[in-house]
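Taking the form predicted alone, here's one chain by itself in structure tokens.
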Amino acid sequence: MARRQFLRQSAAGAAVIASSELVSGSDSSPQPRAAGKGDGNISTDADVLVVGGGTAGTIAAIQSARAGAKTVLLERNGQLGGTTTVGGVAFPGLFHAWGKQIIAGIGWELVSESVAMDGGKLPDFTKPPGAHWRHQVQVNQFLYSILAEEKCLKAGVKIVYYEFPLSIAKATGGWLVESVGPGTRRKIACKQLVDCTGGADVVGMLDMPRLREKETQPGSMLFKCGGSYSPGREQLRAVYVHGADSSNSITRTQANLDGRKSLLARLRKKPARLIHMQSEAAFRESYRIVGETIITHKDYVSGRPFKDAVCYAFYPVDLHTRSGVRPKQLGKGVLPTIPLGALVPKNSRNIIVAGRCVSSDRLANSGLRVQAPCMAMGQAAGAAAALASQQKTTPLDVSLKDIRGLLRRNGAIVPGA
């Protein structure tokens, strides 16, 4: 085609599509319009609503939709994984202690695909650690997070990012749920909720009580000087950002306020090229519940075999302040175990947590809140509620026997069982 003929052509299919774009967007509505009734609202049942898709929620969710339960994940963020992936602290553990593996199931499953496909190398778990962090496992976060939304949509999970619960209200069989977004109001008809927020966000919505403390435990921004950031094969350097706190948006921007004018006070100090930096900070702490059970430092320190447990947990004492923090590690052979009452609120029906929420004590959720066994207590959380909405009753209720073997045939190591 000759170049005036393509230029003459060209101008008259701009000219077509200039017009169509004035008429179509005559009435300035945003194009395209959301699915559903054309103005952004939208409905959606599920049997099972897990709300936030961080550590523990993102195995929650696949947990449920592998039982067969409808399973809806509402996630704030673009991306799943929380800690490990926005926070990029990717770097799981524990997943074994004294010389056996006890937390095992979709989480690791995950992690050591994560690994596999990265070419990258798990550490000699036969060997007992110098150090407890030597046993932790090295990730490449971004990788964890396709291969994770991959699992998730594998499992038939429906994804719903950048949206969060505006009201929570009971209805007959479960709970009515609106959430809102950019151009999106949605309403979720579910059968049983998973609160997997980090600080029992919706349990806080439905005044259920809970527990903080006065000063929450620094938290991370994480960051890379040098000349380049191998992910998956190391990890990134922190500034700790004193009083953060991931309560509410107000206390959350202020964390990341914080965190980046302390990155940036480092780096005029201490000159370097900066090649990395998380888009928001790293929390340690949050909102707790007070479940049906709470979890005590000396239950923790004691590896208290709780008659209703689901999974173990294996950490030290790791409580930071500002001073930094000194690990106190668990005595020989000690392994603690984390009952089901502990993700149950207190007098509630319909919903479960997972998480460093649990309810515990603080020097306990120190050694609790960590990956692991956070992913442990969310393939539990989703285990009962998939069983609670399919046998319509709620989580506590459901068959201890029931929960521990559908955990069972999907990888799970369950104390007792």
Ligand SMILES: Cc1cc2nc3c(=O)[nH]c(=O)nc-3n(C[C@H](O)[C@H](O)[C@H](O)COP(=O)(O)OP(=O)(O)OC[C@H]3O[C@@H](n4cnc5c(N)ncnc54)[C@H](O)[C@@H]3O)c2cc1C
Contents of the next structure:
Amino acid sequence: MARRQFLRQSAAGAAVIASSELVSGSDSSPQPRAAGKGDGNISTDADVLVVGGGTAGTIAAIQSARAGAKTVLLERNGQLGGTTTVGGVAFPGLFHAWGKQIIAGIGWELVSESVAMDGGKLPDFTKPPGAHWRHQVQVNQFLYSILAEEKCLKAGVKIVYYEFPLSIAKATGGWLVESVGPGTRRKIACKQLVDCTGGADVVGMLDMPRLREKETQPGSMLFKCGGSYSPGREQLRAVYVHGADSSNSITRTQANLDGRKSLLARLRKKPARLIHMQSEAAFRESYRIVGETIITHKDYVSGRPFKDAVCYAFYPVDLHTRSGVRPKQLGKGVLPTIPLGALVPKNSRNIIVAGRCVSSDRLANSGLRVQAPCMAMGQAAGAAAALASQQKTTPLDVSLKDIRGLLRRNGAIVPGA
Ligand SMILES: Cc1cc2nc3c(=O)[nH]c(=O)nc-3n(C[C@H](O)[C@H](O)[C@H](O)COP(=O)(O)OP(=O)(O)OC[C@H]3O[C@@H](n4cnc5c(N)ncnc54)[C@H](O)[C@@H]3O)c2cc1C
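Form predicted alone already given; the form predicted in complex with this ligand follows:
Shown next: the complete complex, the earlier chain at its head.
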């Protein structure tokens, strides 16, 4: 089928989820060694398509596949982990609050296994941390991404690197997504979409409303000078990248140029040998979705127990500005929750998000965006999407009992009964 014809059919909503007829090369094996035939045109079908294999998306894909859903993970880079690995923020937190573990499940499994295999050390969670970051976990970013990949493949996730969605259209029973990558054009027919792109790219492509500040928090370019870099044992240094914006390739390019330029200026001012630099800038903030529920600062700092909570979150309110950051600790005993409604774009069907784009106001987001809650959201979104595809419904209509049951069977800590 010609591309124009595909788009016309998709736009008319006439296409049905039966993608094997879409193009010549069908790519239905879990992880084929070679792409489709000749011209790079491939078709793939899935119950659940996760876009973005970063902090949240990796976990979402594993959960979805472990729940028995045919799962495809589309990642524009060449490895998993996103900000945790490619960004170099290999310091996930916080899994513990007030003396007990509050986030576990697949994210914790991956973090703790990578620490153990690396011969690293977990913080002593029995003691009050003093500074909150002392309870974050140092992981070896390289090992983490390999283990993440292994877990995905073992669960049956089909990983597609170097591709990103070019068009998305509604189809009977789900979506038709056209993705592109070097030498590849793929049509993916899926029942459920999980947007884990960090900046809600998929939600944006569907013209659903998103929130964004005029000036976003600075990003950072992470690096190390002098001595040697010991991943999993130290936190990298960082230069702020003001105006860093992950919205599109133009703004991402600019952030990388700016980050490297300020690092060079620093090296000229304070000469030192540059021995390590991440391959791209890490982004703190861009778009957030407008969900069925918007988590407010008041909800966050009061630890509002949402009725449809699917996980906990714990971190200070942590807003970076041009002059730095002054984390504001949560009051004693406060334990915020994240509702399913904050992962579902308002008035949508068959789509859910996870990660830093969670529906929340800016101050709430500054605490919610850290890695342990992103992983917990990822697991919840993966569970809801898998169940929705199996029950032929939309994530918001899956019973909480089913979602929470599936999450608990997969090791997650879930608020509510
Ligand atoms: C400098 C910095 C320091 C931080 N410090 C900490 C800390 O100490 N501890 C902590 O826990 N958290 C920290 N955070 C926050 C945390 O790291 C991030 O908020 C979190 O990792 C975001 O996870 P995510 O899954 O939403 O996005 P990401 O991990 O960024 O994943 C998004 C993924 O989607 C992919 N992608 C994007 N668009 C597309 C597309 N169109 N198609 C296909 N793939 C796409 C990306 O390549 C990426 O892999 C920090 C963040 C920054 C930037």
